[in-house]
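The chain below stands alone, shown as structure tokens; this is the form predicted on its own.
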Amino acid sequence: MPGTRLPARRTRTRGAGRPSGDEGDLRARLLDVAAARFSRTGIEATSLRAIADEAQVTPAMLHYYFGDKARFTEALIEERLLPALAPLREHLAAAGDEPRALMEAFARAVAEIVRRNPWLPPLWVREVLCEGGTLRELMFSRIVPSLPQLLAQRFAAAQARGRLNPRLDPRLLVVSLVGLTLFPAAGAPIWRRAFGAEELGPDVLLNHTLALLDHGVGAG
């Protein structure tokens, strides 16, 4: 009708915040490819471009999302690696003070983490124990705080108790248990390769690895 007003159409915004519903699915997808495509190729010498040509959406999703380079790498510390790492600390608090039942929590808890994260070890190799890598410092500073040397002060105090071997450095012990752990998983393409072992899944790795710290190598 003449003189009638039109109502305004309203435009869509990104509200503050995360996004819901399937932003959010896409924006933590993004973030799930990331996390995957560091661990493969290193976070410095992964681009955005890269990432959203492997999540098959354009640069400017990611830039929607995230910003630049810098804030993506924090998003994904924050929401992946941060959280990720989590259930090692609340195995270790409710194991009490045995060494067995520490080094069997600390076992089952990177189990359970490299299960649900399985970019997770490689990672870890390139970004922490590589000379510059990204996360080297950040480990110290928010990953992992205080943590191994609480659980070396629990190995030592155990040790004053009579309850460890008293020839283990109680640091060190934190390091083997990384060794027995982490690098494991970290090289299994390399050692399933070169055993032709495709057969031996997360299970029997965490079996052998508690037999290991319980038995050792003896008969028993």
Second form
Protein chains: 2
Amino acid sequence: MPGTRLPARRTRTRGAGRPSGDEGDLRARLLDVAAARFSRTGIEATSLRAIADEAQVTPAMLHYYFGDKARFTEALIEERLLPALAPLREHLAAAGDEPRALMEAFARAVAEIVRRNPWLPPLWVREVLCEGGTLRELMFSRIVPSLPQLLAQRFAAAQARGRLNPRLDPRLLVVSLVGLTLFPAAGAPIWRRAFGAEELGPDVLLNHTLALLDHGVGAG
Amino acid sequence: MPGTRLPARRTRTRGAGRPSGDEGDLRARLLDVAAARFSRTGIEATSLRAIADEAQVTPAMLHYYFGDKARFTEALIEERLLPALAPLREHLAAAGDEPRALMEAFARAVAEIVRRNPWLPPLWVREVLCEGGTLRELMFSRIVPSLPQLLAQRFAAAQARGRLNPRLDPRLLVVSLVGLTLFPAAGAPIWRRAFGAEELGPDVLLNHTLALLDHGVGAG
DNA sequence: TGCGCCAAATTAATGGATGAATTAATTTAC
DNA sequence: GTAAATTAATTCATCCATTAATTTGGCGCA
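Since the structure above is the form predicted on its own, I would like to see how the form predicted together with a further copy of the same chain looks, so please show that one next.
And the full complex, kicking off with our chain again.
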């Protein structure tokens, strides 16, 4: 019946052949699909089947390219999660020593990361932040050992110079900073729905966060 | 072989009998075990088997008391999650109209909730905040419709009276407040490990959050 | 230029493990 | 003796992993 709309691929009955090249590397596509899917459903609760279906291939392709699920998630970390987080280090390295500049660099970096990788916040929150998360141990050995401490140390130095509210703990300030940036991003759908507001986009959030950090809630 | 240490229960070979009464209601125990377990592993990724094992009973007991997994999680919401969140409404109702008092009431309520229900923050973050979370829709119909808007409205009223930093958005302030309280609690293990600090308990966090909200980060 | 082969890519089919849900049997308190 | 509570066992579905089969693009070679 010509003219009926068939699913884009999947016309051959058996076997396939060399790279079809019709939409680039399948390996990369699988990683992209997995990032989005894992973000929505969680890693353990997501079947490879679901990923394969969404990528319009057979589950066997995941085995072909990655081996098993563990190595698949490892590849996801190495080739998607860690690169996505790279801007954070860069922005922080470029920022000066003033707490305000540091925080703004952090918030802007997170905003940029979220804009480019919408799947990241929920995945991070679910799999790294929460105990028992699949990515937790792997992330510990790659991110955590350096970034938070470094940032806390810079805050502490600024505090020693009298440039930071002495009632604050530099380490908790880092935690608060993450909470003020990643948390709203991870839960964006719920806030939008709760408040029925679409205008609360990343830019508004960024300005709001900076305003809060600048002067607190007082009417100054 | 007398003297060998056997697992507390599980000595009969088949069948059991009336309520053993040795440690209270099994139904309640199952809910408690599930709250802790779901919090660690996530709802979809946790098998009923694991819960039954931890409660030292057969998986069939879950069917006996609750029917299926869906109704089991429903019961968990009704009998554990919602009651645990009750102090929030009470604290907020008792607080006055000043933003500072509202925020302090919120932060104190969350601290109390977390202290009494350590399993709550990760469960909330994973299953409610994240898209695709199992508890999401159920929570929407019970919590969200009222609490966030009400709080935001009170902040807006205070802002109209000039008692709130005009650069802030009342709704985003609610989001920030949740991020500053629940997020650090949900990720406590990771922060402890990242900073090697055990002294960053709930009280310290509470004071820190209030200090941050009061004056921002400036050295004022 | 054309022909056949080879290897990469992909699929269908299968095996083994695990989980949810249910049922029949059994124990024990009252 | 009876009914509630609990267990063992079973059924059906799903998932991860693997393998054998199959297609097809490209390359050497004439």
